[in-house]
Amino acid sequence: METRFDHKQVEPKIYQSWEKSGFFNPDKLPAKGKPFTIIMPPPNANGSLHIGHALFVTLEDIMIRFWRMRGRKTLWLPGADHAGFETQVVFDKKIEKEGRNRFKIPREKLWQELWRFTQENKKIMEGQLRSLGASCDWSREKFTLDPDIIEKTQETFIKMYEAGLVYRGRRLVNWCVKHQTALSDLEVSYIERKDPLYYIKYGPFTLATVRPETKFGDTAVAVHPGDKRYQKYIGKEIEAEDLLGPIKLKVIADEAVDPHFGTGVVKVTPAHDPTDFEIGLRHKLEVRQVIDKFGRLNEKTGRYRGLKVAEAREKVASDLKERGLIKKIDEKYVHSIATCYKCGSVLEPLLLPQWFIKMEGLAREAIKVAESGKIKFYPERLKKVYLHWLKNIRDWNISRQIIWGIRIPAWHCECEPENWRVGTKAPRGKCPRCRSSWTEDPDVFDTWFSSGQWPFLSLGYPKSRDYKTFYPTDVMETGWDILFFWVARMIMLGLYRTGKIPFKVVYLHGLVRDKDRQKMSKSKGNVIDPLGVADIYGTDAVRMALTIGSLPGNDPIISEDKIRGYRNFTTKIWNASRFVVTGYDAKLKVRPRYSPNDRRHQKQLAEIKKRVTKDIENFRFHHAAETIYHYFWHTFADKIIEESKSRLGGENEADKAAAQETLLKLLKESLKMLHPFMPFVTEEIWQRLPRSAKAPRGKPSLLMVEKW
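Just the chain, alone, in the form predicted alone, possible?
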């Protein structure tokens, strides 16, 4: 063995040997035990892998390698996500730098550019997954825009539509003016901001608002039904002076009004506020939209038409003040505002026709499987969070006004733009009323609608052998931050489409943070490139640094110092193994005479292995890694090897044989335990073991498929 472990030379060679063996494919494994399946959370095909990806790859690969060595028929199915809106945002930035605007590029041309962009990134990403040691079955790799995935995703939509679970409605949605698309409630990022709170005179009332520019869409004023101050006004109509002339508004009472906010009176603008929209539905109020999709005031606002929201607010407030219609302004009002989770721009609540899924029934079934224990959560505390969200769920807006994604299979004609026919193909012939051709909906599905079906679609639902063999899957391992975005939706859609749970266990890892517990971001300059540090310190060191200290649901700490420390552990493993291997005398033909210490060491190792096994089985990867780390370094290397040196150099050949056989056995078992965590260095050492110590001739000699 060389004096040092050269990870740069060894890692590519080792990965090639694994891939060449075919053992990533469960159909070619020497063991034919019960299946163990993980569907890889498909990374977005729009950029390089980050440290969060390295964490999920490490944790999932630990499970896959462990259960493969346990004799299970293991499948880890890799994939990539087209990531609709997120990829569109990344691509928008790219072409903006080139001086181009996606809204001016023909749809087909833009689609082809995006396709090439994602395919190039996908190829890079696959190479990075290999570099991290991902032992997944590349022969089964899937992309969320594969033809069969598109077909089955559209089929689910059609099935839900026919069952009355999908409807097209004109409802208030979260509209991103910058990206010109609606977003679901989960794609809203709420931030606190200080804004002026204007106290405006409305006839006999003074009411507080942060949005005077929406007053042209007011269709009532509201008070709390229990507020004694305003009882005499409820049900009556008031007259008020306004910037465009006198107005009349009905006074209504509604429980949604907070009597302690402002003066206890609020203006109701159903077209531009979610709470007001619900109030409007309850009281059958007129819905008057005064802001357009581009964030400008429309023709209903008179001389303010064309102004952007921010400048309109300033102008309207100024004019109200000039007319004596503002009583006071609170300049220090702090409130929560909805912003786009990708670009940070303030979202505009707009009334637009969109496709929605009725969620209540789907949520009910997803609640049952969690409460009954059919799906287990790690950590358990996040099950309560999951249940709370499902019990308060709202209908899901699944249409996106972008081109990158799976097209919504719905058609309409010119004479009735809101009379939709749902199906993968246009209705036959022309419209019987206006004789025009049928037009397909230009919108695409929310990415999470297709990826919510990923576990069963990626396995070839409903007829493939893979689906019948590997579904339901065993573990869904992903970040806690997408519990609602993805996990809950996979459970709901999986139950709806297949009648089965999509996975038995949900393991939610934390978000990787730096040594100061800060979230990693480019602006802070604290981002760690996993491939960059792996190139310096070795992939095994990165994997151990990510595993130790990573508890389910908790945010792990990572730093270059931590990774460097585990590089030292890699060196320790190599040096200790080199001592055992190079000192092994194969010419000794005497029968070993084991001492009580030898037997004690072997018994201790068996206990250690039992603990490590139990910890991995119970998803305590951090404990398992720490146990084997301390055993190898502080017990095996520092004590047992040191104690054996005098025996190995002694004259008693039976004792010498016992010492070297004990060391070799302890090393072999240690390498097996370390392999799921540190696959490269352990596999390389395994190949250097004396032939008699490895598998019998004719059987696989790769550590990757050795019996645990």
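Would you generate the structure of this protein in the form predicted together with the RNA, following the form predicted alone above?
All you get below is the one chain by itself.
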């Protein structure tokens, strides 16, 4: 054996030998055990893998390798995600740098560019997954825009539409002015901000608002029904002087008004505030839109037309002040405002018709399977978070005004924009009324609508053999940050479409942080590139560093020091093994005479193995890894090998044989236990074990498929 373990040279070679063996594919395994399946969370095909991907690869590969060695028919199905909006954003930035603008590129051309872009990234990503050691079945790899995925996704939508679960909603949506698309409630990021709170005079009232610029859209003034101060006004109309002349507003009473806030009076702007919109519905108020899709005031605002919201706010406030219509300004008012989770710009609530999914019934089923324990959560506390969200769920806006995604299969005619026909093909003929032909909805689905169907769609639902064999899957391993986005939707849509749970266990890992607990992000410049560090210290070291100190739901902290520490462990494994292997005397034919100590070592190892096995079965990977780490270094290497030295050099051949056989046995078992965590170095050593030990009948054998 070489004196040093050269990971750069060994890793690609080892991966190739695994891949060539075909054992990533469960059909090629001799295993007769029941299936064990993990559907890989498909990484976004819009960039390189980051350390978070390395974490999921490590954890999933540990499970996959472990269960494969235990004889289960093991499938890990890889994939890549077109990642609709996310990719659109990344791509927008890229072409912006080239001085181009997506809104000026024809749909067809833009689509082709995005397609090429994602295909290139996908290819890079596949190579990266390989170098991380992912033992997934590449023959089954899926892309989220594969034709069958598109077809079935649209089918689900149509089915839901026909069942009355999908409707065209006229309500306020979260509109991102920069990205020119609506977002779901989950994609809204609330931030605290200090804004002036203006106390404005409205005829007999003074009322508080942070958005004076929306006053042109006011269609009522509201008070709390029980507020004694304002009883006499309820139901009446008030007249007020205003910037564009006198106005008349109805005074209404609504429970949504907090009598203790401000003066207890609010202006109601149904078109531009979610609460006001609800109030408007209850009181049948006019919805007067005064802000457009670009965040500018429109023609209903007279001389303010064309101003951006922020500019208009200042202008309106100063004009009001000039006319003595502002009573006071509270400069210290802190409130939270809705922003786009991607670009941080303030979202404009806009009234736009979009496709919504009714969530209540779907959620009810998803609650049941968690409460009954049919689906288990690791860590369990996140089940509470999951349940809380589902119990307060709101309808889901699935329309996105981008082009990168799966087209919503719906058609409308010219005469009535809201006269919809749902179906993958345009309705036959022309609209009977206006004689115009049908226009396809330009919108695409929220990516999570299709991702939410990934477990069964990627397995070829409903007819394939794979679906019948591997569904429901065993474990869904992903980050806790997408518990609502993805996990909850997979459970709801899986139950809806297949009638079965999509997986039995949800394991949620944390977000990788740097040593200052900061989230890693490109803008902070604290990103650890997993492939970069793997190149320096070896993939096994990176995997080990990610495993230890990463327990479910907790954010692991990773630093280069830590990785270096496990590189040292890799070296330790190599050297200890080298001692055992090169010192092994195959010509020694004496029957070994085992000492009580030898037996004690064997027993101890069996005990360790039991604990490690149990830990892995219970998703305590960090603990399993630590146990085996500690055993190998401080028991096997420091004690047992040291003890054996005198025996190996001694005259007593039977004792010498016992010593070397014991070492070899302990080493073999240790390598097996280490393999799921550190597959490369263990496999490489396995291939160099004394011949008789590793392949009794001369057959080539891979540690990857050894019996655990």
